[in-house]
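In the form predicted alone, a lone chain appears below as structure tokens.
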Amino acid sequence: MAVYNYDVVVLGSGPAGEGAAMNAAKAGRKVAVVDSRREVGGNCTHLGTIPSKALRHSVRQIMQFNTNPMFRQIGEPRWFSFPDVLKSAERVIAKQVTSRTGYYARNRIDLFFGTGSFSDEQTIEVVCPNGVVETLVAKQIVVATGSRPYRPADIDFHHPRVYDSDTILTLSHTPRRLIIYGAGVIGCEYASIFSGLGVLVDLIDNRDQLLSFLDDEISDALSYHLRNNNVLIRHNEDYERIEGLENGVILHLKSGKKIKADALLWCNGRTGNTDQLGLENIGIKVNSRGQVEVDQHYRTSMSNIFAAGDVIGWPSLASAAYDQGRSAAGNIVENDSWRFVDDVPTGIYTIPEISSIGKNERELTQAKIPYEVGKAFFKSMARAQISNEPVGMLKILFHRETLEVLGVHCFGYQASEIVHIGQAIMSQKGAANSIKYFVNTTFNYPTMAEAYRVAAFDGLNRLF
């Protein structure tokens, strides 16, 4: 059994693990990364963010082909199977793995593939796929093992028609009707994807509003467009049991309803990947969802052990995870790259997509902050008309007196790109954070970014 010594060992090669490993390596530390897969990238690359967004892109292209009259000269609307569409995602995954493997090689970071666990607070034992055990000793360790779908014990996930957001990527047929249980971000994204393929979707929501953390107007718009694309949304429902059939599934709800479909996709919560880490050997406790508690410096209850990414819970976004991992390593190497990651834009890749940063109208009203609203509707924007993407709007919330930008909310084509312009202005100090920036700056024309100028004029015109 070989023993290897390092300055920093990182458990997990998803965004948080990569962010931590790269920052530590660039600060001159000797770094090793352990991952349970034989390829780097973590769940983000292999099961979550990358495949679902690649799927979404392909489905959007299919929807454009099937609805744009110009394409009728080429041929009639086409039906595409889910496995066919999945192939495009597999190509992207392979490219991502290649890129990320190169980052580790270039920064001389050692990779160990196997299951890593703590034997003490400075020692990780890695059980490799061939049964060999490698021992890694390090001064500091970063836990970045990510999360997986939460699986209640009373649901048979071995049934061939019951899936979660990981196993749905093995779906070998295209259901005519699909039940999605759980209307969080993942549930709404997959509802968009499958409805775009012509599947009838029943979206079961435990709450009374879709994605209630969003601005109410944006949430309402999402509900409208999902319903407009044949998604049946059922609010305030809880499951009683799930009955697997030979060729389908029946969802029994506590309200007495029964819903039959060809398959069920469970999207109700996630669990931290901590059960195989041996945290009990070093006295680190996890909560009921397997998540590790950290302080604002991403340090656990053990002073030399840090954690970042989905394994610590909120906000469970790849973008935030990378920065959290980088910040955890920043604490270790003390190179002024630390920050507490709390200014994260929301990116939701439904069809159409959603992105926001800052406060929403409900929050500003409750806080009694005098705000005004500026809007730009995409249907009036030249670039959106050219791109045949009329759905959506940009909404800027700003202080009536100081003109400080308080929130930016975007729904529609390229929303997750557009939001970053507002984010840049909101991060400025004092008078530099003002809605007047958007009217005193020349935007390229025609662009989607020009929506900021239109929305700013709209908002300023409301002042008296």
Ligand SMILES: Cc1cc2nc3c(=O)[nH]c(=O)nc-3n(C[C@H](O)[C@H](O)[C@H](O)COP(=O)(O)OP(=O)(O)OC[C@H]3O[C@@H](n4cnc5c(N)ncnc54)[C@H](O)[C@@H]3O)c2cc1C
Given for the second form:
Amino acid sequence: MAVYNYDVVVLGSGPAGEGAAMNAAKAGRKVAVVDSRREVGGNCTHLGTIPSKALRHSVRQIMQFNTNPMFRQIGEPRWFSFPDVLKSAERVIAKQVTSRTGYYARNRIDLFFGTGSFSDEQTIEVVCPNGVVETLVAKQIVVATGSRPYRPADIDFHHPRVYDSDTILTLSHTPRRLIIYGAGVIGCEYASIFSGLGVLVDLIDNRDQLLSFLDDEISDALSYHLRNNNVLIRHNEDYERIEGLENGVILHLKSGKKIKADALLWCNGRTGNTDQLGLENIGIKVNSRGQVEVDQHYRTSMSNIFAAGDVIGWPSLASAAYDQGRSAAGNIVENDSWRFVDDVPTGIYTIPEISSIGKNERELTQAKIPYEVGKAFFKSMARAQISNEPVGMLKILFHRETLEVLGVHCFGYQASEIVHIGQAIMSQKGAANSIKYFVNTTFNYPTMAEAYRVAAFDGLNRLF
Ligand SMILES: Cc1cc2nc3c(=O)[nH]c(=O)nc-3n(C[C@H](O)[C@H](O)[C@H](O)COP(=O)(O)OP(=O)(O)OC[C@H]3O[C@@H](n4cnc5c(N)ncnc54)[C@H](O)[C@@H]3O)c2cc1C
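Alternate state requested, the form predicted together with the ligand (shown: the form predicted alone):
Complete assembly follows, chain above in first position.
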């Protein structure tokens, strides 16, 4: 059994682990990364963000081919199977692994593939797939072990027709009818993907509104477009039990309804990957969701142990996880790369795409802030017309006296890109954060960014 000494050991090679490892290595620390998978990238690359976004992209292309009359000259609408579109996701995953493996090599970071656990606050034992145990000793350790789908004990996830967001990537057929239980971001994204493939989706929501943290108008738009694409949304429902059949499932709801489908995709909650870490050996506690508590410096209750990414809970996004990991390492190396990550935009890759930053109308109304609204509808914009992407809107909320931009809410083509223009302006101080920026600045034409100019004029015209 070999013992290796490091300045920093990072557990997990998802975005949080990568952000931490790169920052520590660039500051001259000797770094090792441990991951229980045999490839880097974390669940983000292998099971979550990357495969779902690649699937969505392929489905959007299929939808464009099947609905744009121009393509009828080269063929009739075609049906694609889920395994077919999965292949393009696999290609992206492989490319991501190659690029990311290169980053570790370039930064002289040692990689250990095996499951790591604490034997004391400076020692990690790594059990490798071949049974060999390696011992890593480090002054500082970053826990970035991510999360996995929450699996209630009363649901048989071994049933061949019951999937979660990890196992759905092994689906080898295309169901005609699919139940998606849980209408959070992941449930809504998969509802878009499967309905785009022509699958009849029942989307079961525990609440009375989809993604209620969004601006109401955008949440309504999402519901409309999902329904328009054959998704049956059932609000305020809870499961009683899930009955597995030979070729399908029956979902029994507490309301007495029974829904039958070829398969069920469970998208209700996630659990932090802490159960194999041996945290009990070093006195770090986790909450009921398996998450570790940290302070604003990403430090756990042990002063040399940090945690970042999904394992600490909110916002559980790859975008934030990378910055949290980088910040955790910023604290370790004591340079200026630390910040508490709380200004996270929302990017939701449903069809249509949704993105927002800042306050929404409900929040501003509750806070009695005198705001005004400016809107641009994509159906009138040249770039959206050229791209055959008429669905969507950009909405800017701004203070009617100071003209400060308070929120940007967008759905439709390129929404998750467009929002960053608003984000950049909102992060400016004083008069620089004014809606006037969008009317006093020349934008490329035709672009989707032009929506800011249109929305700003619309909003400023409402002032008196
Ligand atoms: C379907 C889906 C879609 C998503 N879409 C988006 C999106 O569009 N945008 C976005 O920003 N976020 C998205 N997310 C969320 C995003 O994937 C996560 O927030 C992100 O992966 C968290 O990164 P992380 O570094 O904390 O951990 P992870 O990516 O979960 O990686 C953790 C790694 O640690 C390893 N590990 C676990 N335990 C141990 C151990 N004991 N020893 C060694 N290694 C261990 C795991 O095997 C894994 O490789 C999505 C998630 C899902 C499920």
